[in-house]
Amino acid sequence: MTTTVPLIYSFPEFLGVAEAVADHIITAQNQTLYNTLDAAQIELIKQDRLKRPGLLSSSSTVSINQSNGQSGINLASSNNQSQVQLGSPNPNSNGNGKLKKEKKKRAEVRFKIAISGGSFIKILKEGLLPREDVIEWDKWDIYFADERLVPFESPDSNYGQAKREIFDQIKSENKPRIFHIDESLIDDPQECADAYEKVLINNFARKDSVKLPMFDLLLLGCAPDGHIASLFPNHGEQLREKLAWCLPVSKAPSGPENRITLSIPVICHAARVTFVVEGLTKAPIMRIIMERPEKGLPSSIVNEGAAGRVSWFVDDDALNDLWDITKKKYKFLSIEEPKN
């Protein structure tokens, strides 16, 4: 495995991580829904006074801007241009039909995001809930990168934790669409994984046949033992799976034994993959991930497989054991940068 260095943003404390991750998520939301980060343009698009900027080529890709050590998200097309048009409200205008068509098309655009659980939920809670004024919850489709097969009321349930700490705390009347596992299948990891894969197929491949689903943003933590989602180092054949979207996990080395998880190919296929790591307990594994990619830890595989689309948001404690590493300053793009 070659050494692929992802973007690494470091912060002195936990709150700084939460605020930057919130900006990163909201930036991905706006880029997905509106193809622009310009607040004035977004407001005009919402009022149907401006056509959503569109890419001029279907071969467009999403990339993360790494220039000058600052963050950003670029939409690149074959000629690196996008078009913005003012819509005419005149019902006799020939462009009115196009505007209605554009409005319908825009209404179908969803922000598809997958999240993991554990301490990561606390980071999302601290970062997102104070910023509901710029979050369009009703346009979010939230999936889970993995799930522990326990009742939802259990503190070990990723969905249960996210529901209690985030979903139930949303003040807006507009709520996200949430896709969790079938709780009645928690006694059968294979059946539960198959059922969740069918949910993904129905939502990502209903209209067009696709080899893999593409999440707009996939958010992951990293445990001290190096596992991400429920993909554990040196455990079974999960890391070598090439075809399945969702995998069963039995006899997991830590925590609840039975789980399901998204596969490595699905994670690497996301438009943006973001790791969020904090705490001194993560410092040893962070050193292995960044300095010893040949060890083949799951996150090292993702760093390589999704090269150019991976970001790490970490506090200084998590980087305590790393010396020769380039840390970048995060540039806030969608919310006001907090004052120190």
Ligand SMILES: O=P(O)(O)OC[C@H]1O[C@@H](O)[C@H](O)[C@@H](O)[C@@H]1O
Contents of the next structure:
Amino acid sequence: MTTTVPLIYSFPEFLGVAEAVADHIITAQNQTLYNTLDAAQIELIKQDRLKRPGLLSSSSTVSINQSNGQSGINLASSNNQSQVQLGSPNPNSNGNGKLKKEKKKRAEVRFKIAISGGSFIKILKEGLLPREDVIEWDKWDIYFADERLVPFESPDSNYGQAKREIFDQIKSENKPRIFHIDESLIDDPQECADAYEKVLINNFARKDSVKLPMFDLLLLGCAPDGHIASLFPNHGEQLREKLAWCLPVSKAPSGPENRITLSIPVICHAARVTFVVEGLTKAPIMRIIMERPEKGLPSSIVNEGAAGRVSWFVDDDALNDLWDITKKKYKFLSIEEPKN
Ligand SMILES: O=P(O)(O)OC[C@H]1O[C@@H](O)[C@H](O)[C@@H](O)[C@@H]1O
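Moving from the form predicted on its own to the form predicted together with this ligand:
In what comes next, the whole complex appears, and the chain from above leads the way.
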């Protein structure tokens, strides 16, 4: 394995990590839904969408066109296949079926995100909830990178914890769509994984057949023993899986024994893969991940497999054992940098 160095953003404290992660998520949201981070352009798109529901693209590049003295918006779909200029005659009026289809497809774009459990939930809660003004919850599809097979009311349930600490606290009336496991299947990891995979297939591959689902953002923690999602180092064949989207896990070496997890190919296929790690207990494993990729820890595999799309948000404690590492200063792109 070659050494691929991902982007590492480090912060003196937990709160700094949480705020930057929130900005990173909102940036991904805006890039996905509007293909721009410019607040004025986003506002224009939203206003126009209100006027013409279904017309404005979620995945459009937008540019302001004032050449004819009127302000118009050029939309180019992200696959560069169609261009619609608003302000020109209604493109619907020529009954062009292809265009209608394209419009429908674009109107359906949603922000597809997979989150982890464990300490990561607290980061999300602290970072995201105060930013509801810029979060479009009703366009979010939230999945789980993994789940521990325990009842939702258990403190170990990733969904249960996320529900109590985040989803139930959302003030906006616009709620996200949440895709969790089927709680009735927690006694059978294989069935539970198959059922969750079906949910993914239904949502990601219903219209077009795809080899792998593509999340807009996959958010991962990393435990002190090096497991990410529920992919454990040296545990069975998990890390070599090439085809399945979702895997059952039995006899996990730490925490609840039975779990399900997204596979390495799914994680590596995401548009952005973001690790969030904090605390001194994670310092030894961070050292192995960054300095010994040849050991093949799950996160080292992801650093390599998703190279160029991976970033790490960590606090200084987690980097305590690393001396020679290039850290980047995080630049806030979607929300104002907090003045701590
Ligand atoms: O950040 P923590 O608490 O060490 O958790 C790491 C991982 O632990 C696993 O057990 C969780 O199911 C994952 O979702 C999580 O990312």
